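As a starting point, one isolated chain is supplied in structure tokens, in the form predicted on its own.
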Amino acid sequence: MTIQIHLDGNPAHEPGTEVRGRATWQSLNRQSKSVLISLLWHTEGKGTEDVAIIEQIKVEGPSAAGSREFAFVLPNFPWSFSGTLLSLVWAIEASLEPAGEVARVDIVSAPGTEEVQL
């Protein structure tokens, strides 16, 4: 099984802009009952990881091999931040559902498209 993410253009944006790709999947077997596909932030570094899940797309019963485009609106808040002890990293990720695979890639959403450095 595969799943990958492709990105249209420039993984950095600004908040309050569209990012756009595909998510394709390959050699699914029967038990995959959908494909997940989410914008999502999480925070790296010292203490507890903290996720949020800001939208979702559920591709259910997919096909063997397949693909589906998204689009998603970037929130205004939070910035993507790099700092000497956490960083917030936002990111579109695919999943295949039960608990399988996963496809992540990080993308930046910040005022002129520049990750914060603190």
Given for the second form:
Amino acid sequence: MTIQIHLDGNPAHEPGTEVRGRATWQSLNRQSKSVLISLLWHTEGKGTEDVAIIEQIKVEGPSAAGSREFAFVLPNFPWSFSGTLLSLVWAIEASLEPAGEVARVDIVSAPGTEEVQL
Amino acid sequence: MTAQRLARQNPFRVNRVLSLRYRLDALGWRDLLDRWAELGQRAALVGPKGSGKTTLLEELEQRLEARGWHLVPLRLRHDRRRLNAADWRRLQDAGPRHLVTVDGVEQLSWWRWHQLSKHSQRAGGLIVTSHTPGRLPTLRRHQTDPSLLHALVTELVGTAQAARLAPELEQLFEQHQGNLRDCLRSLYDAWAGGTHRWPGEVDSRREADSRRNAA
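Having seen the form predicted on its own, the form predicted in complex with its partner chain:
Now the complete complex, all chains and molecules, led by this one.
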């Protein structure tokens, strides 16, 4: 099984703009009930990870090979940022359900399309 | 100009550390689960702080859930030393195919432990973690040594860098009295503070430049 995400254009965006792309998958087995495409942010660093799923698209009963376009509007906040203790990372994730393979592409959502460095 | 060391690039960031798998050494999963069955499916993982009890508990949960057990996971910490009403209800509702897992059972008073033990009698399985033996028969006693820390660090930063860090790892192990979690936190700080030059390190400014160029 393989699942991939392809973004249209650059992965760095202004908040409030649209992220577009396509999730593609191949060789799914019968156990895969759905493909879930999510816009989310999560934290990485020294402390416990925090995650927020902003929007999801669910493809029910996917065929063994297929694809689905997505378009998510990035909220105005929070912005992508990074310091030595904590980073906030935006991402598009595509996952097979029940729990299976996951593909993820990190994106940036910040003014000037550059991660804020603390 | 020195590159800023960003949390998302830190090889010792929490989500990477949590993704490390438990190392069972010579004992295999089948042996461990057989022993659990021999103990009546009610047993304890015993060891000091930061020795991998929770990691092993989580791996056991995954493996037993895959075998059809329904999990009732309960988590206790120094700032959460009691079960709440919902936890007690879940315990009472547990049946023969339910596996109750309690991380940090030493947080419970003997009275509360007695209550928990009684209320979980109908559950098919019970696995607890504890710093000290005595609450249930010991399924596995956890011990750490510098070579285990070295193996974990190798997985996180690669063989070459782990070899360079070897003397420091010995010191850290001693300083933290074998608490691997604290050793890895110290390594996070050392990386973030720029104490070491790390191979393959990404220069955050160069990364931003290349992103701009791609645009």
